[in-house]
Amino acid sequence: MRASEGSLVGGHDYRAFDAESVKAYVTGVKDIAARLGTARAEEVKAREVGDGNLNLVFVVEGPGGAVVVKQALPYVRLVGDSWPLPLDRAFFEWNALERQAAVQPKRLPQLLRFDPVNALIVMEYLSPHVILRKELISGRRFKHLAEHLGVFLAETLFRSSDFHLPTARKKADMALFAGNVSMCAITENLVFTEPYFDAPLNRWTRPQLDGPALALRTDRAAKIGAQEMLYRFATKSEALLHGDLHTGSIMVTSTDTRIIDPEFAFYGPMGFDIGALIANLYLAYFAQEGYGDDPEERIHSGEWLLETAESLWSVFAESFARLWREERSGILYSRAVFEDLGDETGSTVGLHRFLKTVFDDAVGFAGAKMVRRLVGLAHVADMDAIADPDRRAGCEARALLMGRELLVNRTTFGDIYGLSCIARSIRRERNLT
């Protein structure tokens, strides 16, 4: 059953599965049972592997194959049932996956089934893929990561924008995803608002990080910067976004990259997805010296992370420029106004000016994302896995300084390489807590 059929998500028949009941569910679905190699529940194994903040995730393995079942819970898993959350996020995730798969099928798991009653998605079990964040913590590097992600971002963002889509289709899609209100509200609160006042769920490494964390509440420039980025988040409907693109939403091998979990999907500013991903690369960069297994190797890993952020933007910009030249068929920068009149230069100037606004937005969003992951509710394992709290707080303080710099001065950086220079300079600092 497909979301496009308009079925309601959840309802009286909804039930949250566990590792036992999910086996009976999947073996009772003919196509899924065929993929597993059996219709007998006792012949399959299931385990719950979800380590995120919101959902249940099961890996179900049979004699002939395996699938992943992702089920939305009616509350925020990180907090519990005191924070209710609509199940319809599964509907928006499925619709986002369908649209992204139509553009970049090699970068997503194969989609197998959407069940609106139980708010769940069944998809391909990716193997031998692993979560990118965990590999970055261990210091691993991936040769094709920046290329894969840069092209994915360019193609999914460009092809869902007014540069490419017919305007009626774009507006219909915007109307559909405008319903993902609850997930947008989480971002609006946790990313742009709560880190800057005494929100009950804020947390950080105490007492080591008390000074920098509490200073945000009286940091007028940072607070204004965060609100300016919130304004862009709330008002720019440029393209269909993943909405929560971080290194925990990416699975990799040495040759392949897949993107998962777009349940925060909505139409917003292109720079948001780019900035979120860059922020996570910078957080991983500042966390490297928190691991003392091989200091010299960690320096090289850190440099690779900065180079990956640089390459990610470069590949995105180059791919976006190619799409601008080859697939610009929407209402924006019409060829009738430029190329058809022999004004290729005007089109190119328009492209460069637009990319500059996307870059400035990405920088600001990266800053906001870094701040929230250090002093807000949901942190990143890159930092949390550093066992020594003093060492962890030092890494976090430097990352927090970087986040503030990007948030406050987002329009002053000439290019992505300037961000790398700032990161290296801050990492050399030692007494920030």
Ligand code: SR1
Given for the second form:
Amino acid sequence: MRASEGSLVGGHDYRAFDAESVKAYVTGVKDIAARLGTARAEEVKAREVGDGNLNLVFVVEGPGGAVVVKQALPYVRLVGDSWPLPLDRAFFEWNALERQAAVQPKRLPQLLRFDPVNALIVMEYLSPHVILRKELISGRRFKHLAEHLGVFLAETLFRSSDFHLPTARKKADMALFAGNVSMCAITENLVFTEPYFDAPLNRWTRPQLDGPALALRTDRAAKIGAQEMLYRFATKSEALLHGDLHTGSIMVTSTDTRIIDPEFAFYGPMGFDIGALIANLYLAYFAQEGYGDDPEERIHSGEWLLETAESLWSVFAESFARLWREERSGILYSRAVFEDLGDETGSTVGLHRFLKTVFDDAVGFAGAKMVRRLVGLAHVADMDAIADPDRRAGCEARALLMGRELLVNRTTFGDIYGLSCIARSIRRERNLT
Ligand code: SR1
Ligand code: MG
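Given the form predicted on its own above, what does the protein look like in the form predicted in complex with this ligand?
To see the whole picture, the full complex is given below, headed by that same chain.
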């Protein structure tokens, strides 16, 4: 299917399923029925488990196995049908999943079927995997997380970039994903724009967070920082991004990590995906004080979150460097200009200069992503689940300060360890609300 055919998603025959009607659908598809172990709808169980902002998600279990059905709705689920949203995001998600699976199959659920008419994707039911965000809220730690995510990021980003892909393929892919306009528009508005003016859907913990939330509107440095990041988001087509890589898009066990939900995929700046992950680790870090009665334990969990962000970046940079040496076959930094002339040093300097731009971008995007989750429309459960509003507002105010710091001073941090130091010092701040 080509880009222009993305518009064929949905149409007159589209229908949104429910937990009953989805059973007849899946058992009516030969391959899926075989996986479930029955073609009889009455022999399967289905439940709707979607807790995201946009889609329906069904778990369907039969006597022989289970599948997940993710179906796009023609509107934003979080808001309702007053906010229509094209179904073609399922097409872009499927295309992104196919490309990620070609690079890192073990980090994704197995892909079973794309149905453009019903704007749905059927995939493996991951078990006993659970959503990472929920586990971080509970203070759990995952030994392999940073390694898995750092390698996933390096491989998906490098291998979709002009460092690796033949230029004709990259340009064709950029053209295809350029059609994911509605999803990019959500990010352009909700992440970079609305937190900085009186947008109708903005929300925050009131009245405790009124001061810092309203201050953003007259904070020229923060507003310009956000616009500078939006400029990068809109213009830097470096690699095929996941586009919404937060801790709710990651499923884990103690030994495994899977990345789901790339419906916001497009060609954008590499730092955007990395920054999204770092932002969510820092949001979890600042939320730690909202939970539990054992402050020592929560300090340890917090330190683990900072270490995870540190390792994530280190693994990404090391893996990217390996790919630079072994798989640099695109138009950028041609070997003819460097290694073939005996100039390995030039190639290495180029690599480090490039990684510095990715790091600075990741820091700025992390800042923008933190701010939007605290004062914009869509928040994170890490903060929302803190029951006491005063305690929650304290955590949010510290996270907001960190987000602003990253946004405004993004080029001044020497390395990822510098960010951990800032986070620790902000965590000691009191009386911010
Ligand atoms: C209206 S959609 C709000 C948010 O949910 C998604 O997960 C994205 O992060 C989006 O910005
Ligand atoms: Mg999602």
